[in-house]
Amino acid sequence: MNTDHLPILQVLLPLLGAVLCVLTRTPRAAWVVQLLTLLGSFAVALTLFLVMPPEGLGYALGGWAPPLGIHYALDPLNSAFLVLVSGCALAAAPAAGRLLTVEAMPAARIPLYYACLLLNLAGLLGILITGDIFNLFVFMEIASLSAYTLVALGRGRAAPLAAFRYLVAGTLGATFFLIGIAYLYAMTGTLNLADLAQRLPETTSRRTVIMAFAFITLGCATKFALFPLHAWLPAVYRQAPAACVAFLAATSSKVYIYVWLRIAYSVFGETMRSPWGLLPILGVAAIGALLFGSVLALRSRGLRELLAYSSIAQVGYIMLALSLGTPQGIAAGLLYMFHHALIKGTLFMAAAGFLQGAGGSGPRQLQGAAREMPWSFATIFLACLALFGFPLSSGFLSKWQLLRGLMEHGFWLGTAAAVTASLLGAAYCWKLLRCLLDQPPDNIAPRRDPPAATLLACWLLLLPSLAIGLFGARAFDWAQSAAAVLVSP
């Protein structure tokens, strides 16, 4: 099978699909274009993952060899993320048309919505596949600008304000990231990631290297909402259209964590692991995210608000694992990223189902809904078990490997914080399930399970998570091999 041009096709397909969505005049036609584009994008990602040789794949744009030209590079790590991101987008697609109708989005805006979603997907896929750090920044801006627009398309007066806060935070993060790129280019004269990894150890200005790493870390941390740079995230997850928030929550933060992970280990290497590096600071921030996010999730009322604060805590788990700087910690962090993407996508899609079947996901709509919405309750029940780490779930496997890494490293404060956050996670999951099982309130309208397309989207995201839990040894073997590639010279 000829796969020579599949890397560039991975990015071009959603870009072309976005243009076609804008050219269509009806929501139905735009939905069909979006669905076909997502099917093609997922097929390309899956093909690249399955046929990629052990040494990886490369693609030089325009025939210009790196480091002069822009280079796309694939390995077992980012090819798996391509499947995850494109798969999450495809899983959410069947329910999008009905959800936009329920949210009363004007028909003229719906093709724009689909175009922005495909642009966001193109940006995220480009971030994952490019081997040029400035090209990565360009894709980051494509993903960010389209995400701001998606949030602004949400219903209610609060949506534009949430989008503005998102824009301010995203612009600050992008500025920090660009300053870090400028430092790297000033020291090495190259923007190719592989070339940077070779030239950076030869530089004599260690202080400049530290500053470059600090700015890139700060920019990425703002993008994936690491405590205390998280203030923009809850409003975004509450106000974004239900049709897209499941995709954004599942993929966006994980892609930006991947960016930091790839640059930190592939480019900075020993500089990052040095005693005066930033890993201990990231560990402290991760502990803050764990405790802060878990406590606020326990105090929250609506389902979307609970999931938003839970996402802050889950980012804390991931960064706590990655801050160890060990193969065990990195493998646990990678596994947790896949677990969180699938489970949080499932739960946000279930929240969208409550919008369709119960008129919303606030306390009144949730109370006692288990009897009238059994399929929705089953989805949330299984996802909650995985979220707080019930045995045989992907959450249990991820948290167990994280605790192993923390104890092997001797990071007892992080171990205590992870255990405490897990107990708080069990508490807010029980709070949610108890609300669903309570007696329904008086004079509430009849509720029913959402259409089959929404339930299908939930289960398409949930089933891979269940498979990770059931085949944990094989999943962790992949995570360890990916971590070994990152930490090797």
Contents of the next structure:
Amino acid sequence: MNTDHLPILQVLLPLLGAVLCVLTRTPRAAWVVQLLTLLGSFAVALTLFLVMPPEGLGYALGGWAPPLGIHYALDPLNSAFLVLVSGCALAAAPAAGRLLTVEAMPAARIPLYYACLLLNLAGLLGILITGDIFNLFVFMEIASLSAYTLVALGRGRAAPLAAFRYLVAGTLGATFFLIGIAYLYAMTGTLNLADLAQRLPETTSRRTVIMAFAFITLGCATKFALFPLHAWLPAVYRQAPAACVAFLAATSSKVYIYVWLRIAYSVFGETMRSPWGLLPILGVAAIGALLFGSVLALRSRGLRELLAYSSIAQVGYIMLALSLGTPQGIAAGLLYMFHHALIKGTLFMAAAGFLQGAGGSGPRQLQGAAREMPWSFATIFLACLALFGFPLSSGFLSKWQLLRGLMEHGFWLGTAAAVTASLLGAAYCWKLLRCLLDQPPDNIAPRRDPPAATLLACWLLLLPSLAIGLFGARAFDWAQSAAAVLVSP
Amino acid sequence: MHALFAHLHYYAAVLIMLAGLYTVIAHGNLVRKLIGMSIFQSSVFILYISMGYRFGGSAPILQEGVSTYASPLPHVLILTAIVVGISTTALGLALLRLIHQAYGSVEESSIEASETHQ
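Taking the form predicted alone as the starting point, write out the structure of the form predicted in complex with the partner chain.
All chains and molecules follow, beginning with the one already shown.
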């Protein structure tokens, strides 16, 4: 099979699928189009992951050679993320049709909803695959604008408000990112990531390089909601339609963390380890995120609110690992990103199942649901074990490697914060499970497990994370080889 | 003194940038926030466009007797960013209409009051 043009197909397929969705007239036809598109883009991602030679794969758009033309660059790191993102989108797809009906989305809007979802996917995949920093910005905006629209399609009254605040924060972040690009371009005259990495050490003005890095970090941190830039996140995760919240929560913050990681380590490299370096500041912000997110998750009521605050804390773990700057830290962070994407996807999908089976995922609907909804309970139980890091789960593996990295580096404050946050994590998971096992409240309507498609979506996301936990050594080997793309061990 | 004039466009861009950012943060009216956001974006457009200018340079079209040209690349880049900016503003305005329908107001204080009232 000729695989030469697969890199461009990875982005083109969902873009074309989005256009086709707009052209379809019935919700059913649009659902079929999106499912086929997602199957196709997952197949492309998987093929790329499997056929890619270890030294990577390049694709010059329109035959224009880099650094002048736009160049797509694949390596062990981003090809794995392509599989993760397209896989999460595919896993959530079967459940989408019924979830949109439960949320009473008007039939005329449903094809447009699917189009937005595919545009979002195209943007995220484009961000991952491109080797050109301005192209990356454009894909970031495609992903962001479609994400704002998706959030605004939520059924709650506050959904447009959440989307608007997300839009303002996201645009400020993207514009900071654009300023960073301006500095880089002014100094080097190039936009190609690999070319930038070569030319940056030759520039004379270190202060400008540091400012560029600061702006890019600020922009990315707004996008992945690092404490204290997280204010937009809880409302977005509460208000987004149940059909897409699992996909959004699982993938979009991971992709923006990938952007930061790629630019920080491949492009800036040694610059950011300077005495001016921002890594210690990021470490402190990560500690803030850990503690703040965990405490608010413990205090929250309702499943989606809990998951939203827990996501803020998990970004803290990931950034704590990545801000160490050591190969061990980066490998642990990468592993954590995969673990968190899969587990949060599962849990948000389970929350969507509560909307179908119990009419919502508020404290009243959760209370005592274990008996009436045994499958949902089993899913949440296993996912919670992995979330707080029960031995043999993916969460245990990632937290263990993170703690190893922290102690190797001698960052004791970080170690203490990570341990405290893990205990708080166990506490909020325990609180959630106890609430589910409690006596049901009086005169509540009968509840039942959601349809098979929703449970299937949960398990499609949960099983890979269980596999990561069981084959921990191999997963960590992969993480180390991917980290070697960024820093030489 | 020369440095000040040579970098005048950068100072202008930073001033506009700060004005936009301040409007986003300080105002409780969501329309003003959106306007501030647009101003903030425009300042970055100016940063890019002025970056491509060369003293004594002419428009980047090949012609007899001209050897210095302005760099067209930042202009082309920012054309894309302007399109993105227009879409963002349009989407923001559409969202504001929905917010106004739901709450009857675009003032943050009265929206919050009606949220807690519920």
